[in-house]
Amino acid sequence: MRYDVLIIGGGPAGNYLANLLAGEMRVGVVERKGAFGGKACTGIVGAKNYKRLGFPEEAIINELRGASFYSRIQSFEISRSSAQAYMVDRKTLERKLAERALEKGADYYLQATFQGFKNGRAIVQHVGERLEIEADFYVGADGANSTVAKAIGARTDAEFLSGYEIEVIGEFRRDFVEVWVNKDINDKFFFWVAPLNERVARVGTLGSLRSLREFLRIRRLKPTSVLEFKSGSVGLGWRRAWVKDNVALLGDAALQIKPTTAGGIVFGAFCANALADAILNGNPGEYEKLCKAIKRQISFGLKFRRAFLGMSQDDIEKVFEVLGSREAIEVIESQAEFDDHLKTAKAILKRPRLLARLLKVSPSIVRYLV
């Protein structure tokens, strides 16, 4: 078996790099599951950006038009007149990516775990049968804990949290997420609460499972209502390179992954453009230049994150009072974009009384963000 690009991981960034690449040239991919979705993943995406990539309509299973942000002792809303998000069925979303790809011609194995390389070629155990297959160039998309990023030595310098989520049964606003900042009882991330109907949302966090399970007191959700459990881990830094000689790294393999938020298929997403393009050229080692917009996004948001694990509680609710304020929140409203944070926070600190009450809180907060 030959091929001209094989793909290491079936998940979101996989299956797109498969759907651009596939009908150009010869496609394989490697996925170690069986069937695809699985993972734990809240699924939101920015409408702009999910209509801009050609994501499938049919993964989309509700529409967001607003954020909800509580701290400790207050609130503030954020809205918007139409949809700003979609919560996505990732098991969908995969799918009809892997679809669009197989009708173009490409190969999928199922159930394979890739082994490492030899000699040049993938040493991949495909339902209990030993292959060896080779390619010109191999992309590993096969997760955070990437077999591919270890194969070829790449170095990481990134904080790994467990994260956690459940589909529990209550009350929501349909088109809303809630945000929950409450470093007492999680001092490495915030809450969230992302409704997939009125009844039913994904409710999670990065940090411990006892956390979680605080948060459900506070936000009285009963956790005999739970329809679903999934765990799982995510890394939020940098792993170099992303590309090495024939093998280059894509998604979460390669930490392309908001700081901010943890999610990663957007980023993932446009770095596939990026390395299909650079790959169609016959110039891979293009593929890092062509994802500077990202990597600059990824910069900042571990900045904000330094910034965000520097900050106290009462630090938190004094940020909350900023935000909360009516001028911040006209910015945010007529300026932000959900998956451009970097502008979001330009054009709150280009904003000089919003500016001023941010350094009163901390200087070094604002030595972060500019």
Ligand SMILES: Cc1cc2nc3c(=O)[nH]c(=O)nc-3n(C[C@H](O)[C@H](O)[C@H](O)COP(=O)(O)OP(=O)(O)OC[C@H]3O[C@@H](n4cnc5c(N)ncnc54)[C@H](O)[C@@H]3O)c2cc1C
Contents of the next structure:
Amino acid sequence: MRYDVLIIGGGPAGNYLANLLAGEMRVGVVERKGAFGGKACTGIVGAKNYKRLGFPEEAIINELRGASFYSRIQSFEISRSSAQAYMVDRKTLERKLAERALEKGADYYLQATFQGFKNGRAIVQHVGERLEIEADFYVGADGANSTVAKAIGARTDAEFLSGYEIEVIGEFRRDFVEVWVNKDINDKFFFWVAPLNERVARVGTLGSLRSLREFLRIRRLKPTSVLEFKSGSVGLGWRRAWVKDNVALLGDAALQIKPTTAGGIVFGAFCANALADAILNGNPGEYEKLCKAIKRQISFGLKFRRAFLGMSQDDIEKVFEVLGSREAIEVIESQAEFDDHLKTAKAILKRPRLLARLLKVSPSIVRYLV
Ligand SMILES: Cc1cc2nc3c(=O)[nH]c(=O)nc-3n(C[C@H](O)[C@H](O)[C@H](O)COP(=O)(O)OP(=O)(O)OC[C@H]3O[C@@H](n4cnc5c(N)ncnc54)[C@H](O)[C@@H]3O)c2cc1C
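Having seen the form predicted alone, can you show the form predicted in complex with the ligand?
After this comes the whole thing, all chains and molecules, with the earlier chain placed first.
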């Protein structure tokens, strides 16, 4: 077996890349699982980029047009008249992307686990058979705990967190996501409540399972009214390099994930576009340069995260006071972009009154952001 490009990992990033390259090149995809989907993921994706990236409409389950933010003692709301984000079904998303790639001629190997490289070939365990697959170029799109990254010696000092998520029955506003920041019960991350409809929501956090249980109690959701439980891991930080010789890393394997929200589907797809261009132009070494905009977002997100980790709940309350003000809400509603938190932060800091108030309550957050 010989391919121009062998993609290891048939998640959203790998399948999206396969779809971009198939038809132009001989493409193979090896996926460890026997079916698509199944990963812990809330499936919130910014609406504008969902369309721009050409993701499949069939995967959209719900549309969100606003967010309610809660601290321990306050709340405020941001809303727009049209959908800002979609709730998507991961299985349908991955499967539809794979279908498109298959139709263009890509080969898929399911239940095929990449084990390492030997003599320039990928060693793959495929339903009880050992395959040696040769390619001119290899892409590791095999998730946060990437075997490909280990095989090429890519290093990381990222913060790895466990993520826990449930689908739970309750009463929800169908078109609003809830974001709860309560460091007293979870000092690592916020809690999210993302509705699929008025009766079912995906509720989760990063950090500890115990904090999620405590949150359910506070949010008055029953831990025994659960339809699904999933856990997974995310890595917030850098893994380098993204390309070495004839091997590149993509998606979570390269930690192309927003450190502010742990969303990775959009960043992975943008970087897949950059990688496809670099490969098709015969210059894979350009890949990282073409991901400049995503790198800037990750860099901003990591600074924001450092500021968040350094704050107490009292600091959070003070920041809520500023962000919940009429002026801040007006700025966020008119200028915020779901996948561009840097733009949102800049818009807020450009307002002298908001900047002055933030400087007063938390000089560290302003220092980090500026
Ligand atoms: C609790 C939680 C909630 C999240 N919510 C969101 C959200 O709402 N929105 C969002 O954008 N992101 C979210 N994320 C992050 C998102 O899930 C990832 O960024 C996204 O899945 C990355 O896609 P990927 O294709 O790079 O990696 P993955 O989705 O991890 O796919 C990697 C694929 O590689 C396969 N694989 C692994 N090892 C091998 C091997 N050795 N050989 C062959 N195949 C292999 C795996 O089976 C898998 O199919 C969340 C993450 C968690 C943990």
